[in-house]
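Only one chain is shown below, in structure tokens, and it's the form predicted on its own.
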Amino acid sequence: MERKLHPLTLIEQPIADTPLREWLESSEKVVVISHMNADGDAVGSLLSWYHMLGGRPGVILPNGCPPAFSWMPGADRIVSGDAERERCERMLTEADLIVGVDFNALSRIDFLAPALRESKARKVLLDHHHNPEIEAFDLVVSLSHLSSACEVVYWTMNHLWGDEAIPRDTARCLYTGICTDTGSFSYSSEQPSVYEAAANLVAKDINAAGIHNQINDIYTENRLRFYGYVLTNRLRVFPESHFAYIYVTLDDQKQFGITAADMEGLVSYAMILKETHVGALVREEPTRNRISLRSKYDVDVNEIARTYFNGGGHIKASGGQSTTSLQETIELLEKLFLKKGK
């Protein structure tokens, strides 16, 4: 068995000193995969490799590309596990190199995890979340101090081939992911490296303003009315505890015809309150509740997500789930944050 390389940083062990470039260039069947319920960072980091490697890789998302990102170059090449499960499993089984992006554990790819785990392919992980599942991969590039998986991928490509080798479509995908995972540079963007990466990508004539429009100006009338409804009826604010949360019931979603993708970014509305230090979104699903957590200052919501909601993520942006009732989930959130009196 090949020697496993523990989580790398660009400072401690240069990417160029690993076999990654050789693997990428010599492998005949490359498959790139990202997580369930993909966001812009997942789609961007996935498709960036498709373009960087000249359209060679197969690209997989467990439940497909969200409509909000179907405009991205190469999105029509994504194979959905929901729609073509056997095909996806066969792609993973027959691959000689699998590249995972924007997830830190095989559980994030859900029902496709067994096929990846059992594949004889070399396996590489490029991610920015804490606590990567290193034992499942042959090489792990884990850079939790960076803004996004797309920034990790950008610097990896930069170190392997140089910025000049990154094509325009790859740059468009990477810039999209960086923007979505930083809220257009409003959070997770304290490191100078993210602005350097963004500047280099913008220099490739990617029409950055157009990308921002594609990300932000996508509301339907129903989605806008839904936001108005939940902010009026489902927002709870506790100024003395610097905490606010929004909850969304199944009936709310049915009434407005809203999907999970339509609620991307909704938690940020709890955070724009001046007095809020921690914000949460609780979304009811048929068999569980999804929780998104955001924070300012020194509150570690990653630890809370891992401890209480079987999840994780970043210090200031994390998520998880619960299998108790919606009301019990809300009561736990209030117990966790109201008692702190922050």
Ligand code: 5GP
Given for the second form:
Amino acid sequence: MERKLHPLTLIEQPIADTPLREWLESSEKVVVISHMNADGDAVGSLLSWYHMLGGRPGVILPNGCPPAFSWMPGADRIVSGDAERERCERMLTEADLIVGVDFNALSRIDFLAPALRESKARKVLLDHHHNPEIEAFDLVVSLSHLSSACEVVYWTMNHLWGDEAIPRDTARCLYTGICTDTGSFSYSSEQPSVYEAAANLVAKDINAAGIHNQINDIYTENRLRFYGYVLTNRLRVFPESHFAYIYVTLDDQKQFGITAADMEGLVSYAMILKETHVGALVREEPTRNRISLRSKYDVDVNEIARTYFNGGGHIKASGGQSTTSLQETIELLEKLFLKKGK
Ligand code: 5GP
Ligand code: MN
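Switching from the form predicted on its own: structure of the form predicted together with the named molecule?
Okay, now the whole complex, with that chain kicking things off.
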């Protein structure tokens, strides 16, 4: 078996020159897996393979499919690690081919990492984050200049089989992930390739407007009122430092009956301020705080998430955690981003 191929880009090593197509077509037991706390890009890139390979692959998410994406075609096929841990571990152990999508480090699949690491399967990673953990895979398609894992998957499928071979359900999944990872083409969309991919997907009669509704227009009244409360009471703005952050306590979440998924997108409110260059969201959890960082211009929040918050992501969007108190976490953020004396 060929092992440890170099990470490749579409430019450096054409995917068609690798054994990927043969592996995908000839492996009997294919398992596709994406990361903990899946977002639209994770679910989309995961399920795109389910449809592309004719319903053959097993599809795993460590803590299941978030309700916001349960409408996606094939979502009912996702096996959740939380609900069926042993089944997921068995699927990974018995697989011939494991395809990881939308994560760069095994830590992102959490308690399923050992089963993947120890599996004898061929392992492929298709992703768009920096610093992929290449040692853990046989073949890595790491294209960090692309918008989303779904775009990486689109171009991979396009190169392997041609655009015509991509079925409508795969297109619906891929378009969804591209939209959620780019805020509907408002960031991470500097490369023309993302529009080309989107145009080719939209051409497959996917009802793009309907997908946008499914992604965006899904708030409950309670969630919207919670956002109102948070924006009034939990937003701090520092115009001279071009920094703003939002924090949410456990009590706030309890009071409104709000889940982590309900706060997806909350950080973007710190970014719509004209003065903001960097924005943050800190969510208190029972045993830690989760941090989301966003950057409009040249501040590399991936580096900051890696250095200070045991996390990572992208230059303009990253996340991490802290195990200090909420107050100490906020103080660290202020120390990192406030200009002296502001
Ligand atoms: P979010 O703020 O929406 O949770 O995450 C933004 C980006 O940062 C996502 O692309 C995600 O992949 C990445 N990210 C979030 N949390 C972590 C983390 O704990 N570790 C790493 N390596 N990346 C993260
Ligand atoms: Mn992604």
